[in-house]
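Have a look below at one chain only, the form predicted alone, in structure tokens format.
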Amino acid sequence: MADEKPQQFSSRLGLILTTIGAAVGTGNIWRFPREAAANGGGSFMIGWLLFLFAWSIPLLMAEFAIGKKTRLGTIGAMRDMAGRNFTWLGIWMMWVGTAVGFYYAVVMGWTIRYFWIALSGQMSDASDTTETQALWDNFIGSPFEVIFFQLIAVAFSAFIVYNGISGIEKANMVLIPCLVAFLIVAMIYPFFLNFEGAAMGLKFLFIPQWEYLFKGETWIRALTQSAWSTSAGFGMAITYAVAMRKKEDIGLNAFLTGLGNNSVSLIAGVAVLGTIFALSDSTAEGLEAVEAGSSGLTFIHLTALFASMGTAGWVIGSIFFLAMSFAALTSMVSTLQGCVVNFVDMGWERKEAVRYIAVAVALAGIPSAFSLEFLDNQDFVWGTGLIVSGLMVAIVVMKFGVSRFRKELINTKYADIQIGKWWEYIIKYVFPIEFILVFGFFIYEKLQDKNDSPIEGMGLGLFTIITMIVQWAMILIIFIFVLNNRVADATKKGPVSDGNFDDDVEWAEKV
């Protein structure tokens, strides 16, 4: 075991761009286009943006303060903020950031599968949807093809974590220009195809459908995508935020992660509904690919119509395929880092602890790639679990004070921007609100679900709240009663340890 040197972003652009990878992932590509066509169009553009500000802006600015005032990772930062017996408040985010990672890694082998589908001309046999749907079902019947693309993610993914933040940093400065370019190709070119069909798109993805504005599911759809989407609550502000330089602004930072995510959800948006809609043969045949699910949407639907274009859909699919590596990649990414950085701080060696949870996150996800169904009963279990630590976040604000951490770790003297007294009243009112919302929602849909596959006679289906807690409730058990003493000894102190919030260190000076 050795001390790891601290390490610093050369840049705000650099600090920015990384978060931004963090936050966007494939969840901008192909469930925020099928979420705003489904739910109102600019209804659910409306409050997509108002809980933008509302839910994930705030709890980021929350993350990078703590991070960059603890200077560790999860578990030292909330057992620093909220006390030695909170230690498993932090445990938990680590572990759903890292849960959320097994399976995740196996969604990025498969966009890396359909890069090389598309690259190498494999797509253009398939003509119609019957066809894609049985090379997506040959491809995911075959667990050790689907486990060769996880274990290629998993390497890529370690491979820049290895090298730290500067490597991080070097990778997302050429990942999201790229993923940014890429995307605005995909998005202009079906105009040049048929400009009526993908303006038709553009009508479901903006124009608002006023009825849904009146619909309680439109909101809670709005909400928990901009809380996914822009990672808050994940930890990974936190994490990134240890790397923050002494004089770099929480607010305005916290702001252009969360615009910069829209951004690119938006690009995304038109890019899909405007590339469907104009090879559709009809605006029922366009809804009927929207309709179809993540993947469905994606690896049937999407690539049957570039499969249609000839060659013009062997560079667009190669170019989509690829922004959607990018994009898995730049999560993945900070998945692992945010597992690497607690472990750093219990004293691990970083390129020990990258080797070890490398081959840890590649084993666990191994269940995932052998069945769909288990990675979609962990991405509701974990992915709801996203939810409760960014209620946590809120909670440790709120212990500390919620006045004093915005006067005191965000408006600090290097702030670019000041923080207004609206700040507190979503911490303290309008969040625990959302929360309740969000996860009543939750429960009422998933108590109405009829296609839940209960185990007979028990009354346990995959995706049942039962299920859910369970594993929630072993996990917590063992984070609480059995971890938590041993971790938080284990940790290493940072600059607020003793609980001197007011006593600023010079950790950037160290560097």
The other form holds:
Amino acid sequence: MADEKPQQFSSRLGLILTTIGAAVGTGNIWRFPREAAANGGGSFMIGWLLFLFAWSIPLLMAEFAIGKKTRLGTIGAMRDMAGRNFTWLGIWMMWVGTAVGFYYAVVMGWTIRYFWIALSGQMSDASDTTETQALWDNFIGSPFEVIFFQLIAVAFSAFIVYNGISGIEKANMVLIPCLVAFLIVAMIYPFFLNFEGAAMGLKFLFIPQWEYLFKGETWIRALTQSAWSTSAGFGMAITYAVAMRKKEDIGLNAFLTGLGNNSVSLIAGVAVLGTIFALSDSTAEGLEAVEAGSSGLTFIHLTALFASMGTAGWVIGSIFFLAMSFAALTSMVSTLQGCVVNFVDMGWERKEAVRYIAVAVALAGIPSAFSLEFLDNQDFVWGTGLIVSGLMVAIVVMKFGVSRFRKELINTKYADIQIGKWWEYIIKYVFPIEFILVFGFFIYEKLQDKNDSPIEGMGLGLFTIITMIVQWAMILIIFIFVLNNRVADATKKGPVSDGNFDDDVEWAEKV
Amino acid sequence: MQGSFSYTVELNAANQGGLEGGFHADPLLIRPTVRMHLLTNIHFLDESPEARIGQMFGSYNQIGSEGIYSPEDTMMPTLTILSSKGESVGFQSDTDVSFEKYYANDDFPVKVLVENSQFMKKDSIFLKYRNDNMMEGEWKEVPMICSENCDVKAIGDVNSSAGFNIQKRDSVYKAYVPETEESMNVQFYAVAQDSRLASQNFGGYVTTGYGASEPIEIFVDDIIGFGNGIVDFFAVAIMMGIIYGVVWGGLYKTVGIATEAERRKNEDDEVKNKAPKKKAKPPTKPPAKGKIKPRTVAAIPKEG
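Next, report the structure of the form predicted in complex with the partner chain; the form predicted alone has already been given.
The complete assembly is shown below, putting the previous chain first.
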């Protein structure tokens, strides 16, 4: 059993950039612009902005508070907050985050590969989407090449985590400003190339299409984008809050993380849509790119557009894919760290844990590297599982007592801003409604899938509800009935494991 | 003009010395020539589908047998509009291919497949279009530019119909229908000339559709926005102001609060970390003169 000295962030800036890094991922760059343009532009943005304050930031506050108070990873945190019998909640959160990491390393490998394709000039050889499609098909059809870049992705991430919180902090202090700088360049550049086209991208992003404002789907998509983008409720903030300084604030840091993440999304949105419409021959061609799905948009259409730009495309393409790689790296680091912290809590030596977990993540990602369908399936199953993790955080807060949680765990004497009762209303009333709507719509959408009849939608296809529930059930049965008690006992005690949450309470009561 | 018309032409099928030595010894080359004469005299037929499907026979002996009825067998250029995915777009109820979505602010591209383009007169292909804002019957035209398989020396296929082998080339031409600026219906078709039938700029016309030009009609959507550049500009500016104001303004504000809070906490820490050094207390008041006792040193007797 290792008994290591607790690690801490050296500064607030380090903590914020690290949590923003965890939140900002490829989804900010390839998903957000696509979702916004396809769901009514400004109408989508209104919902997206609303749910930042009605879902993401309140959940981030809860996570920061739980992590800071318990000083344990998700497993120990859930055990100490909800009781020993609910340790499985923390195991689920750790597992879902790690399972996402299995295939996310493959996705990060794609971005590294395409960065190299752009930098080496191979991209310039492709003249249209047929050729970039062939380039993509060739790459995806070479599993060993995909695995090679997946291993590079895991190795980079593991190296950063291997150096502990200080390593993660230093990496994010460099990567996030670079990412933002690259995206700003990518945002401005299309306006010099074709101002009118780039302005068209702005129209698609910002002008509300009013009919979308009255569609339920617009709001649901805005909510899921906000949830996935900020990683609220996924256990990431718990993981990093473990290393918070004692005097660190909760509420303001949650605002900084959520607003920082959305700021990056806005830059990426203008960059991607501006580039697409600036370089497309027609609006229809631009829209075709937007509607081509995440990988289609990035690796086929944007690649073709960069290729058509000559030297300028070489520059902007390289910058774009480097930014993508950085965004993926910072998220991949948080995924690994989320798992490592839990194993360290169970007595593993940290560096040893990093080594074993990195190897496990690399091996478990190989099926996704071999099969795009398997990757999509895992994204479907565990990506949806992340939303359930958010529900678990909210349930733990409710079990603890929402009012007590706000007074004792958020509004501590170190709080820079006081969080009002609005937070309680959101967690108690708004959040459950939002969750039911999102999940209900998600199931409805699967059953209505025009490619599958309702019966197939409930069958055992790759993307059916049953497939998802079967995988969840298998994992949950193991967690609840096999691992719960063992892991609860194996995880070290934290500062509140004795049930005493009174630290800072006296001061809070005065306020 | 209504009604049917039948015309039989007997060709000399005897050996005239081959392609170099004879005059149109090859029936595949003769047929269009015959048609030219037909069309020169009865040129109004060129406007009807039937004109291009003249009934022709390989030789005198074949009169009464199966003839050559279609433009395909005469190897006249055949024009077909393509969707952006390269599928052939038929006409009216003859197609399931839906045309791409186009927007009023775009010059939208139209592609035309020209089969047997080796017999198409150079620079003779035009895209004709009209929209709801134009006068009844008015059509504008734009020249079409070859975009695929444009090398005249690249003959990639062989037509062996009617027992003759003629090398052929199929090309794709492209042109843009100018933007309409507002949402409306747009009709278009393509027209070209057969190089063997064309006389200067007249005759030998081939069009998309079955003989007669049957234009495709598509609906162009209004582009996102309010259809007015200035209004759109203000709409974008207002929305950007709101979204960026909340997100970036909020970030700016929270960073300000955090910086101030951090500075305050650091100052507190510095104050606490400055451990007070113990200083010798100064005497409350200086000793009065005369009260200072003179120091005395005891004499140490010398050892004797």
